[in-house]
Amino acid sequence: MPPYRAPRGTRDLLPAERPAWRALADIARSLSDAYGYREIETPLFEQVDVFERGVGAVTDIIEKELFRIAPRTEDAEVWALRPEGTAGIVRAYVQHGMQTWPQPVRLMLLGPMFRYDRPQAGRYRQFWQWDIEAIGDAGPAIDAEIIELGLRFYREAGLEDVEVHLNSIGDPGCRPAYIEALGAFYAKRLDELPPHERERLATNPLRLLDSKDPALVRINVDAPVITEHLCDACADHFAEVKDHLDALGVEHRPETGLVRGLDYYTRTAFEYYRRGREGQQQALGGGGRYDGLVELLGGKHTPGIGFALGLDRVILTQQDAGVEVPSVRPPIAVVVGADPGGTAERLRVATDLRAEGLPVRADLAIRKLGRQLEAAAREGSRFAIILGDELSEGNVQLRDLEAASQKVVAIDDLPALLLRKSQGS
């Protein structure tokens, strides 16, 4: 066993691996581009502060799952690892001063995020999701577009068996009065409640509905439904939201179980599962509104949207669900040479090569011919440009490696030659 390891809950991802995350990167951009979604990144640590206000301060991801940058001085400030795109965002947002752009401020981060979660398939301490957010608009059309966003992500992704579950969670205004009737019921269970979710119900009666704890799944049959108890504003927008989705053909699941537990999280809420994976640890995604959240981090009141698709989850979806992706694609030719020490001139002749686009490699050892030939091979070029006697002459050999043939070529017809065949003409 080699000495040192990646650190428990990490991996490398080997060059293999990296086109298929590649191409999800491209479809993430490139449908950003498409929604109007511009591109911001964020420090990878903040304030702790940040994230105890904007994740909040009894989840999960806080107590148990944040990443603390221990400081070097008594007086310096505590920072920690960024556990989700939304909360630096919205930081940013408040910072630059971004309440006077246009409204919304539509933007997207992609990129590693940290959890000191317990490692297990699917979840790892650094992992990479999409964040899409848009800040500034209180209407349900930009909810729906979001969530339609979403979906065709993962349809671009292979992935079309993908539904979107939806709920509301009302606002301020009337959330609390379905706390109260919440806490009442499962007051009136406590002694079934497993002890774990009797802490929770001191803190944030909310987050029990979300449980997958066996026994409280059962219970949680019978709680008392949000989407019952919402004011007539928060019922209408959340009306509005399913007929932009209806408008939009997007199918979607109610699921008043979905919920997030915080006061400034609002009304829209909603996940990303495949058809019939419902199940503990399955979401790919998920988002909703947070209308609180701008005030709380120093800005003036404004309403948001997002979500977070995790990169992570989808490629393991991906090779489950045996979606083809791309694999790693080999320089077109190696240049190679019959003098093993004329490593100057291959590297000359793929300089010029690359100069015009192609994607050429040259070999470089100092080794024989029947060497180079077999590593160029062993790669997957389609050819070797073999520079001999006939390179005083302006010629090459280009070698089909595929065809086991080979002829004589001008030098100054390889560029033409070779863009020809990478394009399969």
Ligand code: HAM
The other form holds:
Amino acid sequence: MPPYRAPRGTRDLLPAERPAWRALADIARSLSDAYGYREIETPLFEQVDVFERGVGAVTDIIEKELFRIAPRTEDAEVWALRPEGTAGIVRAYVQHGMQTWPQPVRLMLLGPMFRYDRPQAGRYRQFWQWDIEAIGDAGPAIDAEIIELGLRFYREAGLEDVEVHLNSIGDPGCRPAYIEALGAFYAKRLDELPPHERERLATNPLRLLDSKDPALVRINVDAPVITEHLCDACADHFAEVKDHLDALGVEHRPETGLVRGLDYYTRTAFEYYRRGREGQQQALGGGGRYDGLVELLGGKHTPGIGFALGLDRVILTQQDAGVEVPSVRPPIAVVVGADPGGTAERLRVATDLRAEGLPVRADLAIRKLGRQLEAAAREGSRFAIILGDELSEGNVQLRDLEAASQKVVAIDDLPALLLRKSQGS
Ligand code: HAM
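For comparison with the form predicted alone, please write out the form predicted in complex with ligand HAM.
Let us now look at the entire complex, which starts with that chain.
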């Protein structure tokens, strides 16, 4: 047993896995470009306040899952690793005066997030999100743009059966009356509530709605429905979001129990699931509108909406669905030599070819030609460039390791020839 392992809930992403991740990042970046969302990078840690005020102090993410960083001195700021991207992005929006930029400001962030969650399949303590935010637009059209963008990502990642679950959770004007109605509903059934859910009733009754506890699932069938308690403005907004999605031909599944686990949401709330896999751990992504968040973090009142897609779960789902993903690409050629000690020559030839943009490796071990060729074949390289006596006349042997054929080639002709081969002709 090795003495050290990656911390529980984290894992090493080994070279064989990385091409699939890279492909997802490429899709995310090219879609962000196409839709006009510009990349932003925020620190991996922020003042705890940013998350407590932003995400909400009485949420699982803050109460149980925040990775707090032990301060080094007593009067130092208290920091935490970011559990999600939105609060930090909105902090940056306020800090950099983005209110004065053309609105909305469309931003994207791709990076790791940290939650001290109980690790299980698809639930990690370090995980990756693709985060999209549009700040400074009250919608409803942008809500539809963003929801469709998420679906487009899944389609391009080969997951055709992802659908969006949609709800509106009202705003600070109409939600309190609904929460009161909900509280009264649960209060009448207090005896039937599991103890931990009874505690949540006092702090955040909305969260009982999307509980997966079988007792609550039964009770919730009769619970008051939020969309029937929306004020006119929220109800109109929700209707228009749906109209815009219909206009785009985007199917959306109404889900009145969808309330999201973060406090900043107002109005539109949504999550992405594979059809038939709606368990709590299976949300592939989620988002919604947060019209009060900029103000909460010190800016002036500015509406906003966004989503975060969980890339770890996308990768797992691709594997589960048998989606073909890219694998590690071997070099097109390995430079080997008849003289085991001729590493300088091998390195020079490979370096020159790499300068021409070709993925070529040199065998730098001092070993016999046969062993060098074996290693090149095992790596999956298509060609071996064999340096021998011909080198003095500017020639090499080019061995096709797949066809097991060999011919003499002028060293000057190698770049063009290998380029043609690497492009598949
Ligand atoms: P969230 O629903 O907390 O939303 O997370 C979004 C997605 O991140 C989840 O649907 C899931 O795919 C993934 N995820 C969350 N926790 C974990 C975990 N422990 N392990 C693996 N994957 C995980 C947010 O984070 C909001 N900031 C989204 C948003 C952006 N809302 C508005 N703008």
